[in-house]
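The form predicted alone is given below as one chain in structure tokens.
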Amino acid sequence: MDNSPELQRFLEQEKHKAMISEMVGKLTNECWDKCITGAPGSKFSSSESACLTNCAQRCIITFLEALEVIGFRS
């Protein structure tokens, strides 16, 4: 198998875009979950966007905190 730095670096890049799309997957199921209590209609009430707007950025925020703490962020 090829162990070169460029494949290394590729691989890391596709875990990294995969961890980023499970991510994004769990935030929108959370979120709808919490903030969604009826049958959606064609548009969110302002009480609903406001919860989306508030648990997305909670979830966003912790989500970098973790990856500040495992050491992707500098």
Second form
Amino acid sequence: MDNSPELQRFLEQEKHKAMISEMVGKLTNECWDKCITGAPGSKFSSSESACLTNCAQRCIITFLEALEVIGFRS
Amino acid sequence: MDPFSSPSPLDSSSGQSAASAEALMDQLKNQLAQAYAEEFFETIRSKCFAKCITKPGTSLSGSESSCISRCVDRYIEATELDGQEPPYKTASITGFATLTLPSILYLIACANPRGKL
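Please could you give me the other form, the form predicted in complex with its partner chain, since above is the form predicted alone?
Entire complex below, previous chain first.
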């Protein structure tokens, strides 16, 4: 059981998911600080949501593309 | 065990291996999910404390409460915008956010003029 290929594959997948999870967490963390300057409202203002979307799109897609180039595919 | 024979109902060793591998995988998944949820929650707590508690008093005011509630909802929304499934999606986290022990200790420490617990 210890070194079954299924378990290895599972661990690789979970490691990959954890990496993505951590990266998105950091991204949300930093984009929040950059984009939500005042007190939070009952919904995002249009400038806040545009900022969050731009921040996310520029950073996350670039990072995922970089991962694919390196050869780390999901 | 003869590798060429099919497992009989009485031969449970391969069944046990598969079952315990599955149990291990489930356990790992649960631990990872738990760790992610804890980190996520601590991030929200930290952000919303910074945004909403500007001048800590001896208890949480109504405006501070509603600010925390909005802040938690917005942060969860921001996480979804980034394409991630947040571990908590229900509004019950807003009460949770104000009442966890680290938050309470932090609030008490800020409210105490000597800065000690």
